[in-house]
Amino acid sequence: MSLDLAESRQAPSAMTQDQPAIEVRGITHRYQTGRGEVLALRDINLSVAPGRFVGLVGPSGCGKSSLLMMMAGLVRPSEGSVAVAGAPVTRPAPERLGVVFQEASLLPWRTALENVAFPLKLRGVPRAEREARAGQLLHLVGLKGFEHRHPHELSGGMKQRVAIARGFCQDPPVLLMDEPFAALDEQTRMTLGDELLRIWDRHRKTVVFVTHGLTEAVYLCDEVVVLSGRPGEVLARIEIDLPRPRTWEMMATEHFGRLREQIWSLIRRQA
């Protein structure tokens, strides 16, 4: 394994630019409750090109997180399929799909370095190699000097930085993020959003990002997919044609406001 993280900016050899990084075909999902069957998602079709930063938004309960978990192989859909670089997703595959959850879910008895390196330990990567890579990633997310701190010694924002570093640790071509900043204050969310864009711009992995924050979605993404209320269906795909790199000043522009209003009007009708 090369420890030169700059190499990962190029698309992995298994994924070509004319092949979707993620392809969702005919996803329908039902689940049982005490009151009967619930239809959560209906006939979702979605193709994401390599290197794109795509947001998933929609009303609460529309199935955004469930869809992301199906992409990750953590939930099996009732109907339909998911493929990454043309290969079916039938189980978790961290070498192809990194996942960052809303909660950092760090192992409390392990240091920040050990938490980031843990996926590599499970794969049998030698200790020196995995710790070197984890150390590079912690430096990349702004946590140099905190390698040997335990989770209880870190702030909420720092824990999420560790979780993001862990998501990148196996250098997967696709990163799935389920409201990773939802529990943080606005200032920390904006700071971490900028950190995420900086890392993404360097490595250009494919990112699917679930959020309730419409400003966050417009600021981060190349495209925003809007889901309907339950059962979740694709209402629209909104191209975010703002230049990169993104700056906070863009949020005050008329064009930024129009994009946000376009997304909000679709969601508001569902409510």
Contents of the next structure:
Amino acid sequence: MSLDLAESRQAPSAMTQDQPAIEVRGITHRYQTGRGEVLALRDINLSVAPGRFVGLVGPSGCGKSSLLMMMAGLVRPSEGSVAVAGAPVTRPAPERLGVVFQEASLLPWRTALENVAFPLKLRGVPRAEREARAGQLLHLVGLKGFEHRHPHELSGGMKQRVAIARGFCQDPPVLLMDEPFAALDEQTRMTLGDELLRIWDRHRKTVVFVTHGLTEAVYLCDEVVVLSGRPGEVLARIEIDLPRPRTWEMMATEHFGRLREQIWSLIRRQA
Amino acid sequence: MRAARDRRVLLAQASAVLGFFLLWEGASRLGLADPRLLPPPTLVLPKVAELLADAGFRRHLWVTVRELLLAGVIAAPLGVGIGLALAESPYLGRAFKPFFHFVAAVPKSVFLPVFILLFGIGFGQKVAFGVFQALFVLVIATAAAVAAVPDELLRLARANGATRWQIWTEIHWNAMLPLILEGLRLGMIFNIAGVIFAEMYVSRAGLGQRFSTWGESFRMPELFAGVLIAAALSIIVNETLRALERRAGAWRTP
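Follow the form predicted on its own with the form predicted in complex with the partner chain, if you could.
Let's see the whole complex now, leading with the same chain.
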């Protein structure tokens, strides 16, 4: 079964073709705590071309998740701005930006199908239409037959699949993923990574993927952005020039190891 | 397998009830307890049927039921409303939540004389005292229910462009309902206790008024029959709300 996720979207115009999918300009972020002001991010500039799979890594507490929440319009930065396809992001824009969180964040009182369809329900899409689409997406993530299960009847990996299907539900050109596989065991993480690549390969969305797994970052991404420890600054942008489709054998290659080493040495100096 | 286990549980429960009544009967018949103070169930159970058939008693029962229902109908929106206000406004919550916790800890019965001075000894006073009894646990349960709404779900709804109203109907309502129903159930238990106690203290009609009259005039079979009827009433109210709670919170039990 083929599922054309792009059909509902307008064909990209010539202008949007060479425009970055996401542009982060001069983001600096401070917040107040009981012990005074914390500088979390300093002068982040980043531009992501359409269709790229970009990883965001850095020592814990470097603000990579905060940066993603700013891209999603959920957190307002102290200074600087985010633009998606040239239009500024000042609040959540689900039709332009899908978000997948670390916790699957499923509504426990709704079925898998209703959870995937939830963003469409909020937009007032009729039930039959939104559930037909949600059904196709559950099929796409390998959960055919689990439509009417509730989250407590699903394993951790299945829940995260539902969350990914929900991220694709509105067919946004950009998908922001905040450590989506962090709570899963190694095997499930690897399998889901492969599935994500398979879906991404077919629909070529722009993906920003926050992770603390370096192997995962190298395996999935076209490019890995390394942030420094607090305050977070862009340390390096490392091009992952491994061919696609990626295969598990690549992980054993010297080149893969070198790329991973390169990222690790940058982060280790920060920790 | 499952059915067989269920049957065994049912059998054990039936034996326990039967055993209880047998012990009661035995204690009374064998003189282990004074039958004038503890009349045997063979005397009390027919009395239950007799009372329920009696129009005079049914009038008293109906007064109590109306007091309980009206107090519940007033306390539920009031308690939930105050609880929401305390939980949603950081200012109101910080200023007034402690008072609700303080007053919740005080036995409400000590305020009964004040209620008599304020509302007299009639129907209105019983309702007011029932509301007062039920209110605090409901306010506290509602405020706790708001606090228990998972942040991650609120963030998810916001990320998907939910309006304030949608966040309430889709997230808050579903997450809070089982906890509010639990508060309501506990509130109703307090309500029943309060209304019957107020009737026993001073009143012209109601179950409690019957209890104190029977107690004072040493009419033990009637008193025990009345206690069984009051117990049945409370259990019906409690189980109805518990069933609603289970339905609303089916997603909570894996």
